[in-house]
Each structure stands twice: as C-alpha cells, then as structure tokens.
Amino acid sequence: MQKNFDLIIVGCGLAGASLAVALRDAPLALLLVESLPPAHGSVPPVAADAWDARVYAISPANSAFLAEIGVWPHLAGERMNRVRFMEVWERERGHMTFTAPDAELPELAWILEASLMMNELREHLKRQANVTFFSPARPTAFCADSQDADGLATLTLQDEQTLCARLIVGADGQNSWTRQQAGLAALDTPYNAKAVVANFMCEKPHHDTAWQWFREDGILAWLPLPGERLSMVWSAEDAKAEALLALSPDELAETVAAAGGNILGRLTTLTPAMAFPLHSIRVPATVAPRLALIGDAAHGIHPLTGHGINLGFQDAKALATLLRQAVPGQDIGALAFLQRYQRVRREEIVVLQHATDFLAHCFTARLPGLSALRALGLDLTHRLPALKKLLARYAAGML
C-alpha cells in the first residue's frame, strides 16, 4: 500500500529531529523513518548522578536556533555549562586565550549532553501534529521520479511498504544510505585517528573554562560540565586511542590529569571511555532531484574546532527556512529549488572543512622546527585582540 507525504526524513538524530521540529508550523506532512526501535530511538534519560559521555559544544548561533524552535528553554539548566574562557596550548610553549567578554558575547559556547538535546527534541516531536514516525523501519530502495510538479520520490521499506514524497531528506549519518542510493559522491578521508571521550570529576573548579592542548600524542580538549566536572575529548592516532581505552578508570583519570598539567587537581572517572573514528567527508553535491542531505550525511569534520553538530543544526535551519518560504504549489523537490539550500550552506562548510583539515595536519605534524613555529603563531595571535575577537565570533556563528 502506497502512503504519500510532503517530506520524508530518513534518520532521526539531532540534525533530522531538529529539522522536523523547525517545521512544526509548516503546512507539510512529515514522516520520520528511523532504523532503531523506539526503545533505542528515544534515548533513555540520564540519571542525576550519571553523565552521558557524548557531549557537544553548542555555539551561540545554534543555542539561538534551538531557542527559536522552542527546544532550548526546556533543557535542564543544571546539566548545561557555559564556556566563558578558553585556553589553547601548543606543547606547553605557545599559548592563546579567548574570553567571552573580549568577543562581546555572553558565552563562547554551551557544553551539554547529546542525550539531553535528543530527548527534548523527541518530546517536541511527540506533540507535533504534522509528524508521523516509522520506527523501527529500514529503507531498501530509493527512486526519484521526474522533476515536474507531479514527480515524487519513492522509498521502499524492508517490509515492502511504499512511501512517496515530494522531498526526501537524508539525515542518516556519515555512512548515509540515502546519499549512496542517490549516487552522490563522497570523498571519505580517514584521519587514522579516534576521538576518545570520557567524563571526570575534578578536584578544583574549572571556572567555566575550556582547555585545548596540541600535544605530541594528539589533541586533548577539556570541556566544563556543571559542578566540578569536565568532559574530555582526546583525538589521537589509533594506537594511542586504543591504549587509552585499555586503561582502568583510575589509570585513565591519572593519565588525563597529567596530560593537562594537573591544572584541575586529581580527576575521578565518571564514565567509561568511548572512541569514535575520525573522518573528513566531503560531499561536492548535497542535493539531487527530490533529495537533500543534512548533518553528517552532508559533511564530516575533525572535532578540534567543535563544529560537527553545529554545522548540522545550521543545515536544518537553512533547509527549514527555505521550505517555509515555498509558495503554494511550488515543487519543494525540484533540483533548482534545492540548489538554493546547497548554495546557502556551501561556503561555511567548505571554509571550515579546509581550515579544520589544515589545523589538524599542522598541529599533528612532527617536522623539525614546526612546533616552535606553531607556538609562535599562537603567541602572536594572542597579542592581536582584534583578530582573536574575529576568530571567536566566527566560531560562535555570530559573523
């Protein structure tokens, strides 16, 4: 039996869910297709004394987006922490500090758990009249019809149901099935490294400060969580990452504390270490007839600048804005229409991917004399307040 919708979103992670919520007042019938069963799709609430190891640094531009769609005010404030200061170190030689007041911002970012945002987005979707959920549901075939106003995209599920829509959005992650089915090329370049993440209690207060160290054995970041807690992201070559994962909780805490110069005193491990492979994924075309990609399906980026989900939220915002601006009778799946979304998002994605790749390779290279040159660059930038302000505001999405 064929079922028709205006828009089908394949994948209901943060990017896909935020797009659906952003379209809550649009005259569109939405379908979300999620491969995980409901028990997994709705992230279990994290207990008050437990913390999700997967956290994100949300930029001011994206906290504003989540506020616009009604999500931000409902997030539990006691599980969020603002970043007001950031210190960046090159092998303990070069040093640069960013501050929110100097950038004329209330904060540089907010640190919060992935599950906190996901659960609140899901709660909004449960109450959204124009949304239907198919979960668990696994698509097996995709076909895009002609680009005229009567054309439809067809999605066939594993149970042989046929779903039709004017537009299908691929929000199904780095290994996007929808991207592959549409024949959209993706250049996937592994960094041969993993991001190791874990949370810790710390002996001393962090004072809303984030730290980042460019070390011989990888890029280490400490992100402030509420209370005397921090989230660690250590981006390291595979061998180092596996060694970190093999440590006991006490050994891990001791190693992480020492790597940060023990600036927050003794650490105590709160969550087991987890690791995620790091890739640079470039997708030259993020749209095709009746298909648009958002989030990790459209791009992959090194976590050192903290832009991953921030780019995904901005994808959702841009596409939702375009869809709400469509006039009655306009074909929202036509390639010419979707290319407007691609043009809006292309510049930021390309600039950040190239800049992040450059920084990742520059700060992990071991050429003689390069460390001293990097340290000099940080020190010089630190002495240029106008440049630091520009960099901070760009990272915050406020330019």
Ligand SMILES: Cc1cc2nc3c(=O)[nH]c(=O)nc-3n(C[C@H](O)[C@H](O)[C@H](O)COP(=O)(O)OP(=O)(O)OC[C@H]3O[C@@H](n4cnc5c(N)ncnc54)[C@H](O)[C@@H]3O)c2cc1C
The other form holds:
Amino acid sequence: MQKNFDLIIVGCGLAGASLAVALRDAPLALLLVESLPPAHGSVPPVAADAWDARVYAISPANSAFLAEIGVWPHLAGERMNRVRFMEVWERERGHMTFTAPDAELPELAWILEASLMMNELREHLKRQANVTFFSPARPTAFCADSQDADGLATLTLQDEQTLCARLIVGADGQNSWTRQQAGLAALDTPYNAKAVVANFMCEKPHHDTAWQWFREDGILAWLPLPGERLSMVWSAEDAKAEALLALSPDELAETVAAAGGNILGRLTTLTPAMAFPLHSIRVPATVAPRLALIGDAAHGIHPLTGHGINLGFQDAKALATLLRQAVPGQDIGALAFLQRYQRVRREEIVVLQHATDFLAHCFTARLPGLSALRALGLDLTHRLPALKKLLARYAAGML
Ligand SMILES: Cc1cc2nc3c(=O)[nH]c(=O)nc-3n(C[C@H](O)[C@H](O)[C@H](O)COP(=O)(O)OP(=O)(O)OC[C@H]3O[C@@H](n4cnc5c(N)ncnc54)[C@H](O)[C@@H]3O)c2cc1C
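Can I get the form predicted together with this ligand as well, since the one above is the form predicted on its own?
Shown next: the complete complex, the earlier chain at its head.
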C-alpha cells in the first residue's frame, strides 16, 4: 500500500526532531522514520535521578532557536548551567580567557544533557497534529523520481510499505543511509582518536566556568553543570582513550582532577566513562533532487569547539524557514529550491569545519617549537579584546 506525505524525515535524533517541531504550524504532512525504538534512540531517556554522560554546549543562537519552536522554556532549569567564563590553556605555558560580558552576551553557552532536549522534543512531537511517527522502522530503498508515484520520491520500508513524498530529509547521523542512497559524496577522515566523556561532582565551586586544556595527551574540556557537577570531554588518541576507559571510577576521578591541576579540588565520578570515535566528515553537496541532509548527515566535526548539534539545529532552522516560505504549488523537492538551503548553510559549516580541523591538528601536533608558538598565539589573542569578542560572538552564532 502506498502512503503519501509532503515531507519524510529519516532519523529522529536532535536534528530531525527539531526540524519536525519547527514545522508544527506549516501546512505540510510530515512523517518521521526512526530505525530504533523510542526508548533506545540515539539519545535514550535518562532516569530523573541520574545524569546523562552526553552533555552539550548549546550556543545562544540555538537556545534562541529552541525558544522560537517552544522547547526551551520547558527544559528543567535545575539541569542546565550557563557558561559565563572560559579559560583555554596550552600546556601550562600560554592561556586565554573569554568572558560573557566582554562578548556583550548574557552567557557564552548553556551546558545541558542531550536527553533533556530530546525528551522535550519528543513531548512536542506527541502533541503535533501534522506528524506521523514510524519507530522502529528502517527504510530499505529510496527512489528520487519514481514514475509510479507521479515523480515523487519513494521510500520503501523493511515491511515493504511504500511511502511517497515531495521531499525526503536525511537526518540519520554520520553514517547517513539516505546520503549513500542519493549518491552524495562524503569525505570521511577519522582522527584516530576518541572522545571520552564522564560526569563528576567537584569539591569547589566552578563559578560557571568552562576550561579547555591542550595537553600532550589530548584535549581536555570541563563543562560546568548545576550543583557543582562537571562534564568532562577528553579527546585523546585511541590508546590513551582505552586507558581512561579501563580506570576504576576512583582512579578516573583522580586522573581527571590531576589533569586539570586540581583547580576544583577532589572529584567524584558520577557516570561511567563512555567513548565516541571522532571523524571529520565533509559533504560537498548536501542536497539532490527531492533530498536534503541536515545535522551529522551533512557534516561531522570534532567536538573540541562544541559545534556538532549547534550546526544541526541551524540546519533545521534554515530548512524549516525555507519550507515555510514556499508558495502554494511550489515544488519543495525541486533541486533549485533546495539549493537555496544549501547556499544559506554553506558558509558557517565550511568556516567551522576548517577552523575546528585546524585547531585539532595544530594543537595535537608534536613538532619541536610548536607548543611555544601555540602558547604565544593564545597569549597574543588574550591581549586583543576586539579579536576575542569577535571569536566569542562567532562561536555563539551571534555575528
Ligand atoms: C563526545 C561528544 C561531545 C559533543 N559535544 C557537543 C557539544 O558540546 N555541542 C554540540 O553542538 N555538539 C556536540 N557533539 C556533537 C553531537 O553529538 C552531534 O552533532 C549530534 O548528536 C548529531 O545529531 P543528529 O540528530 O544529526 O544525529 P544523530 O544523533 O546521530 O541521530 C541520527 C538518528 O537517525 C537514526 N537513524 C540512523 N540511521 C537510520 C536509518 N537508516 N533509518 C532511520 N533512522 C536512522 C538514528 O537511530 C538516530 O536516532 C558532541 C559529540 C560527541 C561525540
């Protein structure tokens, strides 16, 4: 049996779900197809008394986007923390600080759990009249211009249902099935490193400060969470990452506290360490006839600048804006229409991917003299308030 929709979103992670919610008032029939059952999606729910190890820095531009779509005001304030100060260190030699007042912003970012955002997006989707949700469901074939479906795109599911739509959106993550089906190229370069994440209680107050240390053995970030907790992301070569994963909770807390110079006193491990392999994924074309990619399906970026889902939310916002502006009768799957979305998103994605790649390679390279040069670069930038303000506002999505 054939079912018709205006738009099918493949993948209900944060990017796909936020696009669907952003289209709640649009005169479009939406279908979300998610391969995992809701309780086991890419961002599974976390018990109210536990903390999710996936903690993200969300930029002011994206707290504004989530507010626009009605999600932000419903997030539990007691599980979110502002970043008002940030310190960046090169070994112990050079350092740079950013402050929210210097950047003329109320905060540099918000730190919160991925599951907090995902739960609220799911609650919105449950109440949304124009959304049908198939989960668990997995597509097996995609055809962009099917003769049998009057030129619409068709998606065939594992149970052999045929679904038709004017536009398919691939929001199915870094190894995007839709991207592969559409034949869109992706340049996937592994960093041969993993990001190890865990949460801790700290002995001393963090005063809404985030820290990042470029170390001999990787890039260590501490992000402030409420109630004197912190979230750690330690991006390290595979062997170091495996060694961190093998530590007992007490050993991990001790190692992480020492790596941060014990500035927050004694740490206590709250969540077991988890690791994510790191890739840079560049996708030169993010649209094709009847197909658009958003989120990690459209770009993979090192977490050191905390921009993965920030780019994904901005993709969702840009595509939703374009779709809402479509005039009656306009073909929303036409390549020329979709290229407007690609053009709007191109600059931010390219700039942040190149800048993040440059930092990841430059700050992990071990060439003689490079560490001193990096320290000098940080110290010099620290002394240029106008440049720091520009960098902080660009990272916040507020330029
Ligand atoms: C350690 C770490 C720290 C990070 N920190 C930050 C941060 O501070 N700030 C930030 O902005 N970003 C951060 N990121 C990046 C962020 O995690 C990702 O950018 C984000 O999760 C991508 O969301 P997505 O919805 O695009 O993809 P995903 O979360 O991968 O969701 C894709 C969805 O599609 C589904 N799916 C896959 N294939 C199919 C299929 N064939 N059919 C149907 N469904 C399918 C999956 O089940 C999943 O639900 C971090 C990443 C890591 C690893």
